[in-house]
Amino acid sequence: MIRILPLTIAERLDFYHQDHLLEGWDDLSPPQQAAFAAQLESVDFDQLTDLIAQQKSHHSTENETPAQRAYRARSPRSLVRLPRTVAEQAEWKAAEQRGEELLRAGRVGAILVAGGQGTRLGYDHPKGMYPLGPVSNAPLFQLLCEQLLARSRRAGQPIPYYIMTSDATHEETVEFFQQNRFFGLPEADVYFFQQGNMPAVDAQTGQLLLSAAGELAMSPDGHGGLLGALSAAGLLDDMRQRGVDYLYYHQVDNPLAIVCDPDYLGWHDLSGAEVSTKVIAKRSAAEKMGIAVDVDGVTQIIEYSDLPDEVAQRTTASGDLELWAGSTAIHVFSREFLERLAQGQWQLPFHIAHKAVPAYVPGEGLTTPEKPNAYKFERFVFDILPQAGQALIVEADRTREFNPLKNADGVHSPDDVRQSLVKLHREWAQAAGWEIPPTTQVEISALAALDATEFAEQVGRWIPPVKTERGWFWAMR
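Isolated structure of the chain on its own, the form predicted on its own:
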């Protein structure tokens, strides 16, 4: 027997001019009707109405677009540059020591954003499962988890890992960790939680789209969904109970990230920052990176798509880019700062993207448009910076810390990222006295060494590599 759609839902759909979603209701099975009704109940139609109106009126709720705001952007003042003098090296050493103290005290956790799939790589699985180790062929998840495990062993304290997935990656990611015994991490220290979703709407009509019969076309709400997702999962409470005060945030696609970097953690704490951001010097004005800036004295990040060319190309008297600080999407958050925002029910603003979204029409089936037909709504985690009482920008070395896996070919491709790892590890091995044939691939497991100093002092001079057809590999001690 076909269920009757609850009247309250029907009334809501009619009120918000979304009653087209009722077409084909009677063709759904009772379980499908129940699932669809629950999905419709979860939609915040007031919020969607405001977002659609915002897009149609072509202005932001702040009465100023990011592009307009960018004209007042200046290089950030609360900034730590890479050390260039003996005095600066001493300051960095002090920051490193402070970071190691925080790690030994068990006050640090890590957040991994892993909601994306490897679609652009031709890989139909979560991107974190992509095999990237130059010699080991280890997946991204393993390369990052082994860093965290090695850092935990060095500190003598557990470092909880909070892994944010999406509907598209959650089940497969959890199963992958289980199959691989959490890559050596204690299962009790690994937490999976899902980011939220937002419906896609037709760009012309403002109507919600379907992806299948009785199923809304949904997409993840962006890495800015972090705050709401952590709060909804009760993980901010878990952090407090565990004594975690600082959270190192990174994304799954960058295996060069120094997970829970003591230098970075130390600078964050010593500066009294509530949020910190790692940046690298942009290669050119045209490089597609968000930039860290100050606007009217407030530190923030402006997306490259919101940065007018004439602003991006501004130079200093010496000819260098004025707005040079490209964001690596690596942050440190103070847990109390996130709690304060969550308790105040503050939400990150939505950004609206015009995308091609497959749409299902009852009686006609699914169509895949060749051009953008819909609006998607997502939040960016870096929009949290202006809310901080103190935000810090810390410069990093691009060759050491940044080459994310983005593309199938060229820059940020698997081959490009692997060669970045090989170059780094080759330098470590050569500094320790190893003579390596020019074409030999080199990989050093994080469980063997986390940096060049540890490799030279404890591994490289005493322990030979495993030599395989793929190259030389230093595994765990």
Given for the second form:
Amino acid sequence: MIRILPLTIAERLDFYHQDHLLEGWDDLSPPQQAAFAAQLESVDFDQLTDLIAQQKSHHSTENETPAQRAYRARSPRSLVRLPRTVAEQAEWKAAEQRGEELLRAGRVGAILVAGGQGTRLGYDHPKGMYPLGPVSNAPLFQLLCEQLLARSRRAGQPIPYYIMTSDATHEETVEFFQQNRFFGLPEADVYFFQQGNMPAVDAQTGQLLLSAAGELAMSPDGHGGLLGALSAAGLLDDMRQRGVDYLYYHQVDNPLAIVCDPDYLGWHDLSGAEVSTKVIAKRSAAEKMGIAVDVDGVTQIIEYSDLPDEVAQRTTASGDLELWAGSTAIHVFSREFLERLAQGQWQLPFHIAHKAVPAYVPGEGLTTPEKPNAYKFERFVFDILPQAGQALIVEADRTREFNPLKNADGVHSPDDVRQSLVKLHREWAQAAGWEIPPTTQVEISALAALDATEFAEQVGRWIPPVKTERGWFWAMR
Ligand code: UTP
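To complete the pair, please output the form predicted together with ligand UTP; the form predicted on its own was given just before.
And the full complex, kicking off with our chain again.
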């Protein structure tokens, strides 16, 4: 039966107790067999076996779990709070000037991770295509690209955009950029690179799952796939050749992120950090955010699922949350730091998630389980922090910089994120003297202004908004 299957694969499957995958082999067409064989070849079975063993050992008492370590978490030492005094404002101003110098010197690039499957949102396309501009209906990709374009115009230098996609998002994303002429960015400054995949395994048996006949159930290997994918695509070399020393990292779902924020770049550089993370004050102990902490003197981020309630709820003498610094997933990386990790073959660890994964069984078809049935393996980019000689945590204002699109309803839903954008832009317009009816939606394109000051000085006084049925829109200067 398996005579046309390369023997080595059949032997490997047998060795790793995965020979169930050969059921139904004869029903596949020759091209399907070839594709399936190639997919099986690409699986690192040793790695999977180790990961499953690790998952089991977490349940034993020998290894300390991330949750156990979390009991020793303290507020991070290397921390810049939002300015509260005149002296602190002066420090922030100096940081901003430094960041602007870096941008004007062409030493900054941006990384966008856009490989996620967006399962909670339940949108049928890559999340970056989601129309989110409150008045313009512009997709997330456009809102972010226009910020980058405006920032690069202000600096008078190109800012290369390194966009990570996955099997789940690559084709549609690239096509979307082409159809939209790269949203005004020079095509030569936009690089797409693809992250890797990991197979899902049955949580009971450790057996790999199929998603269809002759196809393994695979999913992107997490935003932490970034490090390996950047270096495999040769992009770290490209950055060096371009003279890019600092990388502003952000995620596709947060249109409030200040793309290539000069203050933040400046703080990163002035403090000599190799990696920086922006944080905001958590709304409550229960808010589901990773938190920036020090454990045993090492700055790191603890996933909310690894944070025991009693640790999350700890308060200071004044009654504030002790571990308050929720991660916005906006980072700055020094290029040399990424290169050092890549050259040392250092790899981010995998996290294991127990998820409901639809599974295909030959002869029975596809079943979508109601409860988690499988383990998925993902790398998280923030696990890079403990590797840094110095990591810096910088505080940001939530209403200005953070509301990612995650869910179909409620908090972090399309309506919720649009409201945050409208609130921000309404404030800019009002500060510039516009009287806006209370229910009118307001949107200011990044091509018109990147911040309240620019809006007031360059736009608001002279240029009226375009008034549409959806609301008021300042499109460009
Ligand atoms: P999330 O962890 O919120 O995942 O990604 P998601 O795919 O957007 O949504 P859910 O969890 O399936 O509902 C945060 C950011 O990391 C990127 C996403 O595209 C998003 O920008 N990401 C996530 C990747 O680039 N690759 C991945 O494998 C996972």
